[in-house]
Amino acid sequence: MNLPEAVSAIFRQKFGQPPAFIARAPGRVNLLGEHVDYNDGFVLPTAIDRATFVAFSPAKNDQTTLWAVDFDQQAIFSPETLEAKTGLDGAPLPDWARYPAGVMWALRQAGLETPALNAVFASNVPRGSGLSSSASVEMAFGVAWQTLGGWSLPPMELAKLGQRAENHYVGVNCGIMDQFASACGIENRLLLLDCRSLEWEALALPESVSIVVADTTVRRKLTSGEYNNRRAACEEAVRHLQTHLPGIRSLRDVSPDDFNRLSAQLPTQTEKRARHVVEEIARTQQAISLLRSGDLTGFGALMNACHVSLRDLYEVSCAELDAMVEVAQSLPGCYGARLTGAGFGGCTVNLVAREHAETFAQTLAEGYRARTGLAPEIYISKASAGAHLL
């Protein structure tokens, strides 16, 4: 049985009935612009063949019901207690469930209809991954609401209320990018945002290529603080520059050129933050023209220096993330690997030939296997549709 039926046949067993609708939302991974989007940067995401589904109906009453079938927990919440973040019953909300709270509050914050819903939702985005599980569940939801408000927003408008929810309601200072992906996916599609102007475009992707997305299995939790840590970091370095280079307003406005020249200036640990970021702006930049000349041997050079740069200068990596990627890089085929993602575990991304793709995914099993002990799950993705209806 498929996700979809999964999620439809749940929810005759708990409502009763058939769902009215069903909406899907991807995950994303991103090939390249690694945290650089909340410092304006751009990115380089894709919408992959991974999603959340969520079968759904209007409520008769005011009570929002969510069954989350990867936790067999139930939620049950109101306007009423959505401001305290509780469930009926006056206990905190589990946090799986801040998530579609979060997107209620935030559309309602926006002056949006957000009847209540009885629903059932599943993914098979894996949790703590890098993937943005958590932004296909906002983006799923809203779909959701949109559909029984009786209203309709641009998707990336949508990705914008998503993004408030979960910087001002679950408490994680992400960037646009993740909502973005999920939101606005292409099929076989390339994503490249500006994350200041939210321009965007979608560039072809090579059809000599496969992305491969390997799951180290090691998680990570990212409200723990380090990601905020990390923003902060950046925040402090646009500080110290801005009594040199008074016009800017973030990293992106700092060049490679004017960052070496001042960077003796920052607190060594900042200088490492913002070092990773500024390269990180210029690489992205670098990787388009190479992209659209078809240079994919250029463009997993950068991928493979974006991960020593994340390892060492942003230190959001791990042994695991670091092993995946070494023995990817070692195998035929690979253009380029590095983790995607927040970090700290989580998934790695590979740019590969497709003819090699299908031993690729098996050879780096066996030997991420070999390095660690640990079974990983790779998979060769592809390009995806963003939020829709199904």
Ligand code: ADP
Second form
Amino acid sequence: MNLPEAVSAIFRQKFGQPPAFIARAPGRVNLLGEHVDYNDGFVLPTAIDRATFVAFSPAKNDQTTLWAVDFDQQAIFSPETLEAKTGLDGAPLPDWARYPAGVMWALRQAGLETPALNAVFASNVPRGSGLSSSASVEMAFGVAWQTLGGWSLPPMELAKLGQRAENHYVGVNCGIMDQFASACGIENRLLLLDCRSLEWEALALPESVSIVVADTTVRRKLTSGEYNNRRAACEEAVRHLQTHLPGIRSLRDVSPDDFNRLSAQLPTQTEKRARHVVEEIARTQQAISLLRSGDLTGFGALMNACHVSLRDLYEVSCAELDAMVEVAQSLPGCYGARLTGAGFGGCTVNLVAREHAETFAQTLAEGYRARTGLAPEIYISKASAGAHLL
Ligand code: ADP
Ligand code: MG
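I have the form predicted on its own already, so could you send the form predicted in complex with the named molecule?
What follows is the whole complex; the chain from before opens it.
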């Protein structure tokens, strides 16, 4: 049984009727532009063909009942308990329920109707591995409430409200990229987002390549602290650089040449963090023209350079990610390989010639297992459509 069928069947068991609707929202993988979204940079994600599915119907009263298949848990809340982040029983909502409840909260704050619903949901986006399972949950519920609420928002607006939910309700300081990619994905396209203006466009991905996602199965630990102190280092660098470049608002405004001229006055660690960001923004811009001219070798080389920078300057890699990338880069057909997502475990993303993709995936799994003793999960992924109703 596939996932939409499974959530539908479980819905029928729990609520005694088939669901009225099923919403789907994908995870995402970022090809280039890592740790630059919160520095106003450019990112190049794509929605993947793994997704969260929500089977739902309007509820008869004002109680929203959610069943999370992957946690085998239920949560019930109402508009009255939403602000306190508790269920009807007064107990704090479980962590997983804060994502959909946060979406309801953010939508209501924006003045949008969020009729109570009964829902069963499940996902094949692995959790906490850098493929944005949280945004896929948020955007699937965004579509669910849009369907029942009788309003309609452009996908980017839904993405912004999802980010608001995650920032202010769940309490995770994420940028806009994850919700954006999950909401705005287009089949067979990469998405280019300017994180400052939020303007975006779709770029064709040549048919001759596959995106291969390789999960180290190592899960990140202690990352919110690491993430927050990297954000703080970027802000600190901007404050230092502003004494010479008063017009800058973020590292986006600093050219590599200006950075090289002024970097000596930054504290060592701050310099490394900021250098990654400045150079990564330049790499992403270069990558866009390479992609437009079909230069996959050049594009892949920038992905490889990005990994080195994340490993040595931003220091968000780990032994398993490095092993996965090194094995990948030695294999035939691999244009580029790098860690993707926040780091410290999770996944790598690989750009691979389509005719090599199957062999690449198999050989990569064997090579990684030989190096680490761990059994990885490798997916040959397709760029997929953003959140929608089935
Ligand atoms: P990711 O990088 O995968 O987005 P996060 O830590 O941001 O990792 O989000 C993971 C959290 O999102 C999970 O711990 C859970 O609370 C929620 N979540 C993700 N997928 C599901 C799911 N299938 N069912 C319920 N909650 C989920
Ligand atoms: Mg997330």
